[in-house]
Amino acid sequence: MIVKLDSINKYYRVGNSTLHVLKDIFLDIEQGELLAIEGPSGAGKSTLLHLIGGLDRPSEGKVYLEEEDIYSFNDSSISRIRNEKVGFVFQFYYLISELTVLENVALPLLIRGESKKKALDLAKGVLDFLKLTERVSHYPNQVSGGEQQRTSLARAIVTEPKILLCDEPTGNLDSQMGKEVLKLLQDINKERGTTIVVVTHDRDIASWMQRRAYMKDGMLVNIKCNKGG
């Protein structure tokens, strides 16, 4: 077990009202699995992903990452856990336009405190793995959307995270590029043993995962395995 969600609730204050975004969520995620969190817009999928990754605190309940109750720590410790154990991929690539592809990928390692040489060497190795060797010196605006998303994938896995959290990772790509990114996620899972959680509203994307958890109105209403998963 890499992640355990225990009775998670999340509330937001909106004016004089309280919005109940997540409602009594229980979920176990196994080490090395591919999981889709599926559901319509507004179901609470992204909020749940942020709680798993240490980006937002639950109002009630506990989030365990490798048996550690991550929200029992202070903010600086949670940031350290994120840097060491969690990788993020978003619909928007969030690459730094002033940095090359190689420098963008090396950045999390530099933040961690690695030497520049080691960070660049490790970044190049991941870019080679994702077939971006010829793009290392390019800037984000000089590569395609699919290559930008692969760069964001490389940045997410260069720290060798235990879990990779992907929020609509194919949302800005055409269907062919989307399939290539999904295939890369499968390759990362198989070759690196990385646990991968993908948030999506698309059933076809969810079908690529081993297991799918369906959310509606802030509730986890169904969990099932895909064929062959």
Ligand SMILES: Nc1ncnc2c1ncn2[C@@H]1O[C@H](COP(=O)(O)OP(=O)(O)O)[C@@H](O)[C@H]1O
Given for the second form:
Amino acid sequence: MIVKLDSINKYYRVGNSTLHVLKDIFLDIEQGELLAIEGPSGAGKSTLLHLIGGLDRPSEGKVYLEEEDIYSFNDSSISRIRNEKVGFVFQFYYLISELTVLENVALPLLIRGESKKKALDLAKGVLDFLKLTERVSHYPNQVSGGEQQRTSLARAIVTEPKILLCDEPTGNLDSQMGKEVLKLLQDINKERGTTIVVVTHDRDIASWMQRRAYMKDGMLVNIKCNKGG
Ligand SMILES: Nc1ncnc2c1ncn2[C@@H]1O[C@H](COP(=O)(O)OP(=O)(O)O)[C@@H](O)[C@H]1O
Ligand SMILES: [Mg+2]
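Show the form predicted in complex with the ligand, please, the one above being the form predicted alone.
Below, the chain from earlier opens the complete complex, with every other chain and molecule after it.
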């Protein structure tokens, strides 16, 4: 098991009222699985994904990543764990516009302290794998939405994370480009054994995953396995 969520609650204080955004969530994620987290807008999917990846703190409960209670550490240790073990892909890519595709992908390795040569070599390899060889010198605004998302995917996997967390990764793409990104997620899962969690409100996308967890009003209401998964 790579992730264990133990009785997670999350509250946000907004003005004078308190929003109960995640309600007593228990979830185990197995090493190497492809899991969809589905549910309508506002259900709490992004909040849950952020908690799994060390981007936010639960109000109550524990998040174990490879048996480590990640929120028992201080913020800089959590950042280090995130850089070592987690990759994130977001709907809006969040590429740095002043850096080329290649430099964007090399950045997490430079942050980790790799040499510039090694970072660029590894980034180049991942970009080849994601069929972006021809785009390495382009800036983000010089490539298509699908290519920007593949670049953000390359940036997320260049560090060889144990777990890849994707928040509506195809939400901004047309269906053809969306399918290509999903196909790549499946390839990454198969070839590298990376555990992948995909948040989506799209049933078609969820049907590509091995297991589907449904959220509603901050609760995890159902988990089921897809056929063949
Ligand atoms: N930083 C925040 N402060 C206050 N409320 C928030 C914050 N982030 C999310 N929420 C609220 O928490 C609920 C769940 O949000 P979110 O996890 O983004 O849902 P989803 O990703 O399923 O659309 C929503 O009602 C949202 O408005
Ligand atoms: Mg969301």
